[in-house]
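Only one chain is given next, in structure tokens, and it is the form predicted on its own.
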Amino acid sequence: MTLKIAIPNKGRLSERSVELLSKAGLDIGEDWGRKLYVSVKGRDIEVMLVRAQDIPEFVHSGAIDFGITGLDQVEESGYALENMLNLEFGHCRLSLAVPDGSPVKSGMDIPDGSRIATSFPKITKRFFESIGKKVDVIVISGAAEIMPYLGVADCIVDLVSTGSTLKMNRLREAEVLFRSQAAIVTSSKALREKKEAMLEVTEAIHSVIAAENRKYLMANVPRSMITEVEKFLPGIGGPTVLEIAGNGEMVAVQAVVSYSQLYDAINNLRKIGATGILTLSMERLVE
């Protein structure tokens, strides 16, 4: 039975979801962005590409099986589906922003009847609905930073990602309604039903994921500083120690180290002795 799987078409999540798919050893081949669907060479799935708004309604409706799409959407959405794996990017939060001047703190200082912009109603009205706050959506599509500027709204709820634009246009973040980033996500039924498929292609992913933050390192280390190796060089449960033949004095140290240990990792290695130091990079890590 054919996998199916949507990814976005366009825009901040599109490339990054088709290097992870590449990655992870699923050829859609090089002109994908020309079709509306591709199948996988070799695998009986095929991926289709659509926009990130309408993943999760045709997640929902089993029109495709599983989908990378923002939690943003999917919080939008309304429908509840199921996270299988945050994919660590696309990371931004939806907010609510007034304009500078402003005296407003926090949506609690918003005045019952102002003018709320945003393409993101329903999470929106949830939200002032939750603190008791009676206000006027207005739906707009994308630019909603102009919308007090213009008058349209006092304003506007928007995702945000640095905060530049909304310097840029003299607004400022008053609080956080939702964090999101990229996942992937499907439904309850197609998790029954194809969980073996769907698993198989999620954890390809995830050690893509895992293999880029770390490097494989390695390193003739003296015999003797083997255990002080130990307290600063753990890898995934232990460093590996080889012998090297002819030199019963020096062993071979290899371990997976993360970059935020790299430096620290390779300083504290020369500090002890180490020779023939290296760093390799990593496609796919299965821990």
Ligand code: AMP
Given for the second form:
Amino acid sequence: MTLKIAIPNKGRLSERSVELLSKAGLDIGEDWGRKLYVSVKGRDIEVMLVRAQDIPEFVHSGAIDFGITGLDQVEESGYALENMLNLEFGHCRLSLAVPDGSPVKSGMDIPDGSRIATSFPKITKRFFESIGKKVDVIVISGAAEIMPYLGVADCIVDLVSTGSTLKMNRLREAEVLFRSQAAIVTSSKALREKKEAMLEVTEAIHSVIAAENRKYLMANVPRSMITEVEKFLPGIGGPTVLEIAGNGEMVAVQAVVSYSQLYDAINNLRKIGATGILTLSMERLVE
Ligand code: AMP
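Return the form predicted together with adenosine monophosphate (AMP) of this protein as a structure block, the form predicted on its own having already been given.
Complete assembly follows, chain above in first position.
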């Protein structure tokens, strides 16, 4: 049975989605940019290239089995999809933003009757209902930041990552409504019918992310220091310790180290007299 996965064909999530698939071993070739769907070479998998915001609908309706999109899009769709894996990119937040000089500190300070421009009407309505505010939601398809300036709206609800676009448009973030990142999402029906095949793809992608966040560290350390090394180089189930031919004093130590711990690990190795310290990037790490 063909497995159908959807990824965004353009926009912020597109390039990284293609990169993750190809690093995971699912080759969709070079000219994917002009196609609606591509068959993965040598596998019974089809990759659909569609808009990020359409993916929740396609997954919900069963037209595709699973897809990569922003969790903001899933939330806005209102469908109860299953999140198989957070992909640790496309981080952003859906926020209420008000003009710079406004005294508004949070949604609670927004007066009834205010006009809110957004391309996320469902999340916005749900938020203001939940805090008992009666506001006028103006649905737009983009460039929300300009709406207060044009006098079309009093404030906006829009996606923010660095905040620089808000600043440029003299807006200030007043409250975060939803925190988002890219994820692999599916439906409970697809999970029942194709769980195993979908897990294979999801785990392959997970292994790419896991490898990117870590380095393979190798060093020669004095044999007498192995217990010391174990304290700061946990590795996966402990560091690998190997004999070095013709050298009774030193042993070779290898371990997978998270990127954030690499700096300290190397310094600690130097302090205990390690030599030949080197780090390698990994392509995939299946835990
Ligand atoms: P796009 O197709 O470029 O409109 O991207 C859509 C998705 O990118 C959004 O639904 C978010 O999940 C994600 N995204 C991440 N950062 C931002 C940002 N600063 N502004 C808009 N979308 C973002």
